Every structure is written in C-alpha cells, then in structure tokens.
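The data below hold one chain only, encoded as structure tokens and taken in the form predicted on its own.
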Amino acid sequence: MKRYERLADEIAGLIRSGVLAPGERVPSVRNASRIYGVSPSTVFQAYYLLEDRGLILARARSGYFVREHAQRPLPEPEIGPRSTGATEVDVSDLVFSVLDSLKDPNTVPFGSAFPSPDLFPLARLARSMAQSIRALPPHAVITDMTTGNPDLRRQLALRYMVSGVMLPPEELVITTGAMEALNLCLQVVTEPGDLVAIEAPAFYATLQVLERLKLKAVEIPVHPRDGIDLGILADRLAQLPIKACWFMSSFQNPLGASLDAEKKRRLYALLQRHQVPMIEDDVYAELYFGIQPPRPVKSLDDEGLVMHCGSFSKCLAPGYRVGWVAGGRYAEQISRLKLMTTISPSVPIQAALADYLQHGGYDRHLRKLRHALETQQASMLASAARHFPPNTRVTRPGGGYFLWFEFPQQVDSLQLFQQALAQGISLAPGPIFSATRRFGNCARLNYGHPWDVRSEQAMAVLGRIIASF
C-alpha cells in the first residue's frame, strides 16, 4: 500500500469511529503534513482519494470537511435474545421464491447476494486464464484434480500467513465455491437428525443446507454489531448435544456483525471445552473497511477444531466457482468426501486464479473494491434516512455489502417484498433468514452495486410502501 493510501485509510478510520464528525473540518494540508510527517503532495493525494470514496468534500477557500451523508441517521436495530431448542428447517420454497425475483436484469438488485460484476477485474482475469492455460502442463489436467492446483494452494497459504494463520498448503482443500466447502464440512461431522448451532438471523443458504441434510437448527441470537450471544451459546452447548457450530465471525450475513478479538477468544475457548467443531464461514473477510483485516477464529485454533471456509465469489469472480476450506483435523475426511462427489473444480480456472493472485494485482483490486463498497454503503444509509420512516432501524457494518433494516412492527416484509417486486425492486425479506420464520418486519438490502439515480428512486419507492403499512 502506498503512503497516501495508508494516510487515507487512517483518516477514514477517524471518520468511521466518530473522532471526525460529519460537517467537521479535517486538518489542513499544511497541518496534516506536519502531524503525519509526510509531504503536502502525499496529503493532497490522500484527500483526493477520500473525496473519491465520498468521505470528505472540498469547500472553496475553506478546506476539506467530513461529508454529511445523513442529517438524520437511523438508529441501530434491537434484536432481543431469544433462546430456542432444536428446530426442523423448512425454508427452501420461500428462499427460491425470493431468488427467482433476481433473474430479471431490469429489477433493482437490492435482494442480490453478490456485488455488481462491474466491480470485478474480469478482463484481467481473462488474461490470466489465457496465460495459465498456455502454461498448464498436460499432466496437471489430471493430477491437480485430486489435490487442487499447487500454485493456488500456495498463494492461499501465503494469504493465511499474512492474517496470522500458519498452515501447510496440504491442509487446504480446493472446492467448487464456498457452498461446497461448507456442505462438505457439515457432512463430515454430522449425521441426519443431529443438532447444529447457527446464527439468528442466519444466511438463508445455511438453513437450506441443514434442511437438505435433515439436520436440526439451534438458533443463537446475533447482536447487530457485536455478533453471536456467547452466553446463550454456552447454555445451549451445556444443555444440548450440539454436534457442530456454523458461524460467520466477521461481517456476518445478513447483519454485517463482527466478533471482536476478545469474543473470538472466548468463542474458541467454548469450542475447546466442549470439543465441538466450528465451521467458520468467512467469505466476506477481504471486504473490511478499516486499515487492518479481522483475524479469523482459525488463527486461534491449535487443536484443528475450526474448519475455515473461503471463496473468491464475493470479492473477485463469482462465476468461477472456486472456494476452499482449511479443514484442520478434518482435512483428509473433507478431501475424500469431495472426491466421492464433485472430484474437483475446473483445473484451468484454478490455474487462472493462481496466476492472477501472483501477478494480477489482487490487493490493489481489493482496495478499490473496499473503497467502492464503503462509499455505496454511505449512499444507501443516507438515502434510507431521507426516505424511510423515522422509526426504521439499520445496521452500520464495518465491511461486506449488506444492510439489515428493522421496520415498524406493523410492516410485513413478505408483503413488502411482493409489493416492491411489482415495482421492479428486489429485496430479501427477514423470514428467509430464520428457521423459525422470525424477523417478519425486517429485510436485508444489498449496497454492492454502484449508486445511481435508479437506486435513489428505488429507495424512495420502498419508503412509500413501508409508510403505507
């Protein structure tokens, strides 16, 4: 990262934390140069970058000021603790009805599970594909199917090392997207009828996997900012024969919540005490807005209890369908089960991703992507404050590309979904994120697409529909 980019990230952190409040003047170029020990040109470059990210604006003959995105910021949701026993899962029909709404390209994609493809370096990836196919040894087409491309595994191991996780490339199993990795992990440690601790609300695909494998859900409440309730998890682990935990420790979908370092240590201590494996779904780990990436629970794992799953689908190449799992003590079982099902993701695509990670400027792309997402989050928050009822609540995650809205109690988000869809707007209604069909007055909105006039108009339409309940 260049010096001006580090300076921009440091000032962005001050804005996010509230040290520099909306409307407040940021240090002048001369003062910032003296405070941070950099040249005036470095400060100018940092300020230009912060302008591009929508965090500050210049006022003629007055200097730079923190942008006032929302004059009336909406408060944070209040998801009260609700402890439940084991629940049969039956949500697929409802989920598929929502997913079908996304097939029309003319629909405003607030209900999408992915960022805009316009944010991905698809042309550069295509060059990596061409280069890697020309250089691919003929025998690799067969040998790489079982273990995965060795260059890709090596690049992934290097990225783990940077995040504080030391693991051999042999522990990594390359999969067909993160969903295969998560499915394999769950199948290795459970049998039909077993209990699995999941988040509430949880990503709807989690519920679909449990439904398919005939597993029962034990829902653990998630705080909109701080993550899962460890007190309730401890009680459930002590009282119920839970065979596995499936959690997102950073930028949880749909809330965007993250466990801090201390809560991650306490979570891992619980896993150790009960010897319950954890499937760590960490597909949004690269989409943080701060200076430092969050360290996964896997970084604390000295017993191989954590199966850490990742993917390129959310941050680089959704259609390439390449994910992975660092399987800990279960790596060999996961690898064997994969060979009994899908055998391997595309070998040429694995080689293309390995080439891109080594030569394509992945970290430069990620910085641009994070900046775009942070700007788009601010735009959606500001628009919601303008158009939604004042008693609406919303999360403010420090990464990812989802906002979770809690509307007044009389709002039925399934009806909201249908009425919005009739107006050409998709969203993800709250009940698809719960095995018990909770969160009927909530919805998840995706801010991962460049903000434009159409986005703003869609928010105004949603606001009118919500106000009509």
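Positions refer to the first chain, counted from 1. Definition used throughout: the rigid core is the maximal C-alpha set that superposes within 1.5 Å between two forms. Since this is a predicted model, take the numbers as computed values, not measurements. Compared with the form predicted in complex with a further copy of the same chain:
- Core-superposed comparison between the two forms: the Cα of residue 47 travels 2 Å or more.
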Given for the second form:
There are 2 protein chains.
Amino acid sequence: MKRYERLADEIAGLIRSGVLAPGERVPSVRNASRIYGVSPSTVFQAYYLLEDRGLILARARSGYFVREHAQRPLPEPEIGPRSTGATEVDVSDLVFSVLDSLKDPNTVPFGSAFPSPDLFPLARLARSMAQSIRALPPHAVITDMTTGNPDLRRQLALRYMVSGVMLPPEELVITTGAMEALNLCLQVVTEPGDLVAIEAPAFYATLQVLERLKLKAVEIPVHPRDGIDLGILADRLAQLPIKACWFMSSFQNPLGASLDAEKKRRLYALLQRHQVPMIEDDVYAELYFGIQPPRPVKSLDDEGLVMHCGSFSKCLAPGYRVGWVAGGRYAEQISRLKLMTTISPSVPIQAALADYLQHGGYDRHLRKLRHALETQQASMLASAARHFPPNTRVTRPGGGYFLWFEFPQQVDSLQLFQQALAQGISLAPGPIFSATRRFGNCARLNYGHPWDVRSEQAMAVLGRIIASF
Amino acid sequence: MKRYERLADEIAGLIRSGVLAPGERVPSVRNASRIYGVSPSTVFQAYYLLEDRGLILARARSGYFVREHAQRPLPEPEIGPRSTGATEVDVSDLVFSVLDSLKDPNTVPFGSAFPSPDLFPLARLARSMAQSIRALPPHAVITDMTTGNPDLRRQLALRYMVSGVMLPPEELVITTGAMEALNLCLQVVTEPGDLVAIEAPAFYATLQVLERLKLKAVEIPVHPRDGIDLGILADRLAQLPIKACWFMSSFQNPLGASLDAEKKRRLYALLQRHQVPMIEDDVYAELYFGIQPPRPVKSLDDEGLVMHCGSFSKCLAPGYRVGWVAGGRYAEQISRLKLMTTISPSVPIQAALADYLQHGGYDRHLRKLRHALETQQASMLASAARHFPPNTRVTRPGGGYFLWFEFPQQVDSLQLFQQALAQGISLAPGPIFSATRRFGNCARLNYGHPWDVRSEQAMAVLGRIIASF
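To test you: the structure above is the form predicted on its own. What is the structure of the form predicted in complex with a further copy of the same chain?
First the chain shown before, then all remaining chains and molecules of the complex.
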C-alpha cells in the first residue's frame, strides 16, 4: 500500500469512528503534513482519494470538510429479540421468487447477492487460467480431486497465517464455493430435527439449508453494528439442546454487523463451555474498509470447534465456484462427505486461482475493490438521505456491500419489491432473511455496483414508492 | 469414421458375438474385399487395426485368425439373487480405505475409477479454456450460475437428439459432475428411511449415498452380460414400497453389463406401471465398442419418469467436474436443490467445454478413446488368461474400462487387496460393491491405462497371490 493510501485509510477511520464529526474541518494540508510527517503532496493525494471515496468535501478557499452523509444521515435500525423457541423453516419459495427476479440484466441490481463483475480482475484471472492449465501435470486432474490443489491449499494457509490463524494445509477442504462448505459443515454436526442457532436477520441461504435438512432455527437477534446478542445466545445455549451455531462474525449478511475482538472472545468462551461447534461463515472477510482485517473467531480456536468457511466468490472470482473450509476437528468428516456428494470442485480452476494468488496481485486488487465499495457505500447512503423518508433507518457497515434499510412501519417490503420490480429495480425484501417472516418493513440493498445516474434515479423511484405506503 | 474403421468395427462385432469363433480364420483379404465391396487396401487397414486391438492374429502364409483370448478365455461369472428384503447400508469406511490406497502415483492403478489422463485431449481442452474465457461476457460469471452455460446446454441437447432423445435444453441441469446429479436426483424423490432399488453388485458410491441419506437398499441381481434381473425387479416393485430405482442401463459399473433395447422397454413399462422414478446413471454411455451407441431408457420416457445423468469425467475431462441431468418432471426441483447446495459448477469451465464440443473434435477423440479401451481390454483379458487360475471367471463388457473377476471360492478379495497393495498394485475388492458385503471372492480391475510391461508384471503378481489362497 502506498503512503498516501495508508494516510487516507487512517483519516477515514477517524471519520467512521466519529473522531472527525460530519461538517468538521479536516486538518489543513500544512498541518497534516506536519502531524503525519509526510510531504504536502502526499496529503493532497490522500485528500483527493478521500474526496473520491465520498468521505470529505473541498470548500473553495476554506479547505476540506467531513461530508454530512459521511457520518450517518439516517439513524440505525434496532433489532430486538422476539421468538424465544425453535422454529421450523419454510422460506424457500419466497427466496426463489426473489432470485428469479434478478435474471434480467436490465434490472437495477440492488437485490443482487454479488458485487458487479466489472470490479473483478477477470482478464488477469483468464491469464492465470491459460498459464496454469498448460503447467498442470495430466495425473493432477485425477489426484487433485481427493485432496484439492496443493498449491491452492498452501496459498490459503499462508493467508490464514497472515491474519493470525495457524493452520496445517490438511485442515483445509476445498469446496464448490462456500455454499457447499456451509452445507457440508452443517450436515456433519447435525441430524434432522436438531436445533441450530442462527442470526436474525440471517442470510436467506442459511434458512434454505435449514429447511432442506429439516433442522430447526433458534434465532439470535443481531445488533446492526455489534452483531449477535451474546446474552440471548448464552440463555439459549443453557436452555435448549442446540447442536451448532452458524454465524457471520464480520460484515454479517444482511446487516453488515461485526463482532469486535472482545465479543469474539466471549462468543468462543460460550462455545467452549457448551462444547457446541460453530460454523463461521466469513465470506466477506476480505472486504473490510478499515486498516486491519478483522480476525475471525477461528483465530481463537485451540479446540478445533470452529469450521471457518471462506470463498473467492465475493472478492475475486464469482462463478468460479471455489470456496473452502478450515474444518477443525471435523475436517476429515467434511472431506469424506464432500467426496460422496460432489467429489471436488473443478481442478483446473483451482490451479488457476493458485497461480493468481501467487502471481496475480491479489492484495492490490483487494485494496482497489475495498475502496470502490466504500465509495459506493457513501454514494448510496447519500442518495438514500436525499430520496428516502427521513424516518427511514439504515446501517453503516464497515465492510461488505449491503445496506439494510428499516422503513416506516406501514411499508410492506414484499409489495415494495413487486412495485420496484415493475419499474426495473430489484431489491431483497426483509422477510426472506427470517425464519419467522419478520422484517416486513425492511430491505437489503446492494451497493456493489459502480454508482451512476441510473442508480441515483432508481433510488428516487424507490423513495417515491416508499412514500406512497 | 473412415471406411476401414467401420469395417474393423463390423468384424469386431462378429467376433464379440461369437459368429467368428476363437481360432477361426477370418475371410481372406480378397474375399473380404468382394463381400464388403471395398478395396483390398481398405481390408488390410481394417485387419491391421483389428490386430492392433488384439482381436485377430496374423499367421505366416495362412492369413488372419481370431485370437484365442479374443473370445472368452475365462468363463463368465454368475450372479444369483440372495437377499430379498431391504438392507441398511454401511460400507463407507471400507470404500475410503480403498480410495486412499490410490493416492500413490507409483501404484499400478487397477483399482482406479478413471481411465488414464493420457487418453484425454487435455492440451486441446486447454486451448478451448483459453479461448472461451476471453470471450466470456463479465456478467455471465454471475448469470450462468443459475441456468448453466446456455451454449453447453444447447450442445448437450444436440447430442441427446442424435442419440434419439428429444429434450428442451431447459430440462438439463448442469451439475458438479454426475455425482452431484445423482445425489440431487435421489434427494428429490426420497425421504430418509425410504427403499431404493439398486444393482447387485452396485457402484460403491451408490451405496455410500444411500448410507448418507439413510435410505434402504433393495438389491436387484445383475447378470454379467444382460444387466438387472427384471423378473426379480418386478416382484420387488409389487411387494415393497420402493420409492426410486437407481440403475446403469449401459456398461454397468462394476460388471459392464448392458440391457438390450427389448429389456430397456420392459424396464420402462415396469416403471410406468408402478409410477416409480428411475435415476439412470449413464456416465459410460460414450464408451461403447460397437458401431451404434446404446440408447438409454430415457429415450423411451414420455412421462418424465427418468432422470438421466451424464458426465464428461469418464470420457473427456476428469477433474473438470461438469456433469448434468435431464431431469424429466423433476428438473425444476433438482435445479432448486442444486442452487441451495453448491449453486453451480464453475462457469468458465462450462464455457470451455461448450467451446470444445463445438470446435474441439469431440467425436474424433471419442473414436480414438473407444479403440484404445477396446485394445486394452483385449490385453488385460489375454494377460488374465495367462496368469490367473483357469477356474477364474471374468466379464467381457462391450464398453467401459472395467473387468469383473470372480476368483475361486477360497480367495478373499480384501486380503488380496492388502497383499497386492503391499506389492504396489491397487484393485477394487468385491465387497465394496455390495450393501450386504457379498462378492468376497471378486474384484474389479481397471483396464483404462495403456497396457505395458508393468501392467503385465502386475497381472503375474496378482496371479501368484490368487494361487496362494
């Protein structure tokens, strides 16, 4: 990372944490140069970048100011406890009708689960593909199926090491995307009828998997900023025979919430006390806006209780279908179950990703991607403040590419979804994120696509529909 | 196909069917030229090819003769009915210990489930990969996940059409290999505890899947040449609440048996009468040695009862992990289940295969592959006749790359497996193909690798171990 990028990240951190409040003047170039011990031109470059990311604003002859919407133009939603027992899940039909709506490429994709493909280094990946397939020994197309590509496992173990997790490569099972990893983990630690603790709201695929495997959901409310309510989780673990927890500890989908280091420690202590395994769905881990990557619960796991699932689908190569799980004490069972169901993800694709990780400039790409997403978040927040009713609430996640909106009570987000779709705009209505069909006045919007006039117009249309309720 | 290749195939058919008996003289070049209306040089080329494939033998000054082992040097095994009820399945540990033994590349791979990678056009596939990924529109990496690559679906539908099956491309669900397709099909039509009719012996993965899904096996005996016993199947369907049939109608693994057209019609009539869906595992379909491809049961299916599963893993691209299912009336459910478990096989790999099918010369490759396999079969049969006890029985399949050996009663194939492995030779012992651990004196040997001195020596070693029992 260049010096000016680091400086920009530091100042962005001050803005996010509220040290620099909205409307406040940021240090002059001369002062900043002195404080940070860098040249004035480095400060200028950093300020240009922050302006570009929508965080500060130049005012003629008075310097730079923190943008009003860079803090929080709309208040945060609040998600309290509701159901206390276990719930059968039946949400699949609704989810599929939403997913079907995304097929038309002309729809404004606020409902999408992926960032724009234009943000990914597809051409560079294609080169890695062409190079690696020529270098792949013929017998590898068969032997790599059982074990996964050894280079890819090594590269992944290296990345874990950098983020503070020491893993033998053998603990890693390469899967057909994180979705397969999550499915395998859950099957290894549960039987039909078992109880599983999940988040509320939860990623809709979590609900679909529970439904499919005939598992019962114990919903743990998620605070929009700090993540799951550990007090409620502790109660549920004490009262109910919960067989597994399935949580996203960083940039939770759909809220974008993250547990801080202290909460992660307390969560792991709970798992240890009850000897309940946790499936840590960490597919947004690389999409942090801060300076440091968040450390997963897995980094605390000295008992092998945590199955940590990752993927390239959200940060590098959607559609390549390569994910993995660091399976802890369950790694061998997960690997066997995988061999019995899909055998392996594509071997040449694994080789291509290994080549890219080694030579492709992955970290450079990730820095660009994070900045793009942070900029787009600022644009969507600003746009929402312009077009949505002032009593709308919205999250302000420190990573990922989703905002969660809580509209006034009378808004029915399933109707909103239908009306918006009729005008060529997709969104993900709240009820698909709940086993109990809560969040009827909420919606998840994707800011993973470069912001343009069409996005702005779509927000205005949504604002009008919301106001009409 | 060239004229001389067609002629060779016709004569090979006469040999296989016994019209031309072992030791018998094949028509002289002059006679053959007259009978078939081709030039003498075409006949010579055909005879050279047949000699190369191990079917005929030139004797100095007396012409060509059918080789002794080209017919059947060892008699066929016989597989009778045994268990009549439904059986819980528990075979996985045994299967994994066999699969583990295959990891060492120095082992003679008679136990392998795949042909040699050297028989596949990996370099040409790499070119298709490089070309197609450059041409892939960015948004396809996301949209193709739901529907599968449209070109690949079209190419597959075309190939079905040529083999007499009319399919709308929408009925095709592209999967992570046939293994995923088979798993999905079974889950769509069964609940835990249900009864499923399978073959005895059966492909071991079938048994593992039943075990995993807690389904009960109803074993239908397979005749080594003609396939499942329809009389017994009819009885079982009448007596037991069987929810699905899972059969390989052509080149069954491990026996290599195929149902002829008439038996396929009778099988389909049974399915219709009882309205029981059939999962048709047809992954060896392209590896026929005859002139005509076998037509699947799916070709008779006007009610959508048959889920026809195919794959590129055995005939073109192992390790690419692309298979499919023509799902009949279950296609939509299968597709949804796939979206909930792995979402999709790799999108760029699908594009590469679509490109190869269109431009790569797939049919030319398949002809070469079939001839190589047929030649290797002749070599292994001849070698078995030289080295194995004369009361050994063996199949003589018309396609695929497996021979099934039935050794004298006192041979314990699990011990044989261990002793052979200690000498660097793998094989697939009989009990892994049975829910009831039958076939203790049988083994499946893979002839999918080019025959060489090492193969011959390995057969001699196996012969000595067998004789020692």
